[in-house]
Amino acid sequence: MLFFAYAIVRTAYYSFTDFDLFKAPSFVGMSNYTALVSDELFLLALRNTIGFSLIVTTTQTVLALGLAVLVNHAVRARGLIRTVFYLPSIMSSAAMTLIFLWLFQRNGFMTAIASVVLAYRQHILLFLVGMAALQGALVLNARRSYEGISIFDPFFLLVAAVGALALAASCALAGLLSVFDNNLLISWLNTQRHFLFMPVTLWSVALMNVFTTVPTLMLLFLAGLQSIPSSLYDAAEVDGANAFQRFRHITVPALRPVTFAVVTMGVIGTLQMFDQVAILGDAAPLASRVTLAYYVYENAFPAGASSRIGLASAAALVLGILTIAAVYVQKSVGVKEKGE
């Protein structure tokens, strides 16, 4: 606590000075804050950070809860499924970023996937329809012997996927499906294009961030789900509540403390996004990937120029205040930290 308080006081002091790490700091009043407001890069970083935080926190929370419910209802191979889902979290963010850099090349893996999806859209549609039909048939058949099997049971999903793949392959070999020509070259990173309110590059970083954080958050939700007494679900089922009503009135209220922790960690982590953006480096334009944390770093340690510690300190304080305000708002009007 002492070191934390010292860092805040020191940063606040430097934010009112002109300091380059080599000369004694000189007092400049509110000049650094005035410069921030008039700096288009800072305003862009602020907008990118808020948009990135909203997208990633919402997506990773929903996906983590959905995966936790899925794994919790798994009847077979629950341990294997949990391990497979958790694997992305054991890799370092630097390694994952380098992998994603390769995936998001202009003619890389993601572009290839988009090309394949467009070329084989009939095959994919048949696969999805066949998988849904097989999954429904398998679950209905299993419910004759076992109670409580979810329509999204992971084991049956795997079996249905294999069956649907065999169906699509058979139809393709019989010449019943067409392959469409296309020649895509998509810039996922080295571009300044925007999609909705955020640069396309940051959407790619958001996808990478969600992929690496969802498994850990899923485990938190899974622990919360397994602490809910099954007698509550049994009583609700006796009263005639369907699956959605049991989820809405039992699962969601009981998971509020876990949801509060997950959302809080998500908000703090996304507002302070730095490492994945920094590793991107020259692979993407600065304006399409800059966040507040990276803006602070760029001013504290600019390439080939003197440090602007005063400006970086002012931006760091803005980031800190924004983080505290976001957590306070989500606590006050959003997810509560106490369950029901």
Second form
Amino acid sequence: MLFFAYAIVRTAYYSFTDFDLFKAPSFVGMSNYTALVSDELFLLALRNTIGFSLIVTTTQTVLALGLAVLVNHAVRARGLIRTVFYLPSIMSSAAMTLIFLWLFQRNGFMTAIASVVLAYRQHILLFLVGMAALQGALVLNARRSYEGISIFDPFFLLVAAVGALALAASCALAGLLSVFDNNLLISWLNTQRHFLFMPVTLWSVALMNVFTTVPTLMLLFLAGLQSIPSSLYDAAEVDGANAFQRFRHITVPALRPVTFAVVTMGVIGTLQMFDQVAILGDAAPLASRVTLAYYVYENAFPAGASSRIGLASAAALVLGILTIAAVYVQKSVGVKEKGE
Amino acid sequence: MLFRPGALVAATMLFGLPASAEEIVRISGWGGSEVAIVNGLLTNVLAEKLAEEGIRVKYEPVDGDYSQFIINGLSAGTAPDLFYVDTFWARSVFSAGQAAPVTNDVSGFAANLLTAFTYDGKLYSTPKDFNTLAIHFNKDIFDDAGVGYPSDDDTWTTLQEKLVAVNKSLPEVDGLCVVPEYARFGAFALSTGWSPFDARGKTVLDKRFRRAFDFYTGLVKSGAAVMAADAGHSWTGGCLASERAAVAIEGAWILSALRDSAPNMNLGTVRMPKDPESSKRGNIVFSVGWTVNAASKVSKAAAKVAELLTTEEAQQWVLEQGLALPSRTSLNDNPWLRGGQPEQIASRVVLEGLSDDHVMPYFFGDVGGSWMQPINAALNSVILGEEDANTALLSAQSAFDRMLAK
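Which structure goes with the form predicted together with the partner chain, now that we have seen the form predicted on its own?
Let's see the whole complex now, leading with the same chain.
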């Protein structure tokens, strides 16, 4: 608490000064804050940070919860499954970023996947349609004899997949399907293009971030799930509640404290996202990857120029206030600290 | 217990210890191949002289962001007594009063390097070495493609024709890997006579700049080059070393990289091509100097170490190792530089780059590295085909107008 208070007070003081780390700080009033508001890069960083935080926090929370439910339901090899899902989070973010840099090259792995999907789009479409049709037919047929067959029955899914694969392969061999030529070069990182409200580069970083954070958050949800008494689910089942109703009315309310922790950690982590964009470096244009935390660093240690500690401190305070506000808002819109 | 001076003298004589204490000078530079250079200098060349001066050097190489390490150290009072300063960020150290002016005789150093380290009329760094850009090429690739080697007489156009011809003859090899960075493109822009800052201190992307911009961004479209990132590399030297490209535009630092990754390459080096209109060559100088920490308690000893590290003898040794280019003009006629080995030729060409027609240091005043961002962004978006040159340069010009209006 002492260190935190000291840092906050000192940062607040510097935010009202002109300071380059060497000369004595000189009081400049609110001019660092007015400079921030008129700095296009700051406004861009603010927009990028908020967009990134919204996307990543939402996605990682939903995915972590879904994955935890899946792992919790696994009957066999639960330990192994949990370990496999957890593996991505034990790698350092620097190492993961370098791996992703390689995957996201214009002619890298991600582009290769997109290229294959585009080239074989007819095959893929036929496989999906064939599988859905076969699954539907198998389930309808089974329901004539037995009740309670799920539309996602795993055995029928397997049979439908094999049947659809055979259908697509037969059509391809018969020359009924075309393979489309493409010479794709997709810029995932090194681009100034935008998709919706965020640069494409940050969407790619978001994917990377979700991949590395979901496993840890999944473990938190998993611990929460295992603390819910099974008698609640048994009673609900006796009362005729289906799986979704049990999830909606038992799992979600009981997990509220965990969800609060997960969302809070997500909001704080994403608003202060720095390392992955810093490692990207010149592999992506600054405007496409700048976040508030990186903006602070860029002003504290600008390449080839004197430090602008006053401006960096003002931006750091804005980031701090934004983080506290975001946590408060998420708490007040329904994610509670206490379970029901 | 009583202190007995006689006992100390006797002990000193008995155990051979020096009567006066050594001065310890902490020095720092970046890691990588520099560690071998500095360690080699300290142990092979300067050991005796340092002992004579009663100086012990404690060398602390830094991997990672070196400038940040130094700025942090200076602000916290923990910086080494003697350290590297790059022309790129020298001003932030000099203007903050963190460097002690150079006290030794610097008359033997190249004048334009001294200018790069002069601030407010005072010299603050002893130039350690320098680099300029040159065209390095793989002779075997040109032989296989049946294309004539790049030459000192090449213009942008003739070099481009050769690169396209290589790619046509050997489709798996690209002529050059381009990077969307001023650090390489700048040499072409400068050769037109364009200057990063005009007389009013403004950056104007005029017709001369546009001509160089169109040439550089057109290299990929014409089949002369590929984006380095698309070839899986981050610099042009990586493409040359892996034989993905026939040519690289780099300084003499490429030699140590090639020594490790492509030791058998049949390397050739020529000067940067001329602008076909102005018939002039442009180049960028990258330089580093030894700087004494103004707050050092052993500043005299640190200045002495800087002097020893940049003596003719020391620079001769560094040069003959093929590690760096000397900043002393007396070594320009060194017999080693007249040799016919690829490393000797490359070093000679890089040295000659210092006297090209339009040479500028890799330095952008108070703006620092941010100055390059609008140009880098424009190069990137046009090479990727995301914007046309008109739109990209219009945005870049607006960015400069905003940046330099502050």
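Because the structure is a prediction, the values reported are computed rather than measured. Residue numbers count along the first chain shown, from 1. Just so we're on the same page, rigid core means the largest C-alpha set that superposes within 1.5 Å between forms.
Undergrad: Is V162 part of the same rigid unit as T291 when the chain is modelled as two bodies moving between the two forms?
TA: Both residues do not go with the same rigid part; they split.
Undergrad: Superposing the larger rigid part on its C-alpha atoms, how much does the smaller part rotate between the two forms? Whole degrees, please.
TA: Comparing the two forms, the minor rigid body swings through 26 degrees.
Undergrad: Quote the shift of the Cα of V179 between the two forms to one decimal place in Å, the two forms being superposed on the rigid core.
TA: Spelling it out: core superposed, C-alpha of V179 shifted, distance 3.0 Å.
Undergrad: Once the core is aligned, what is the C-alpha displacement of L125 between the two forms? Give it in Å to one decimal.
TA: The shift comes out to 4.5 Å.
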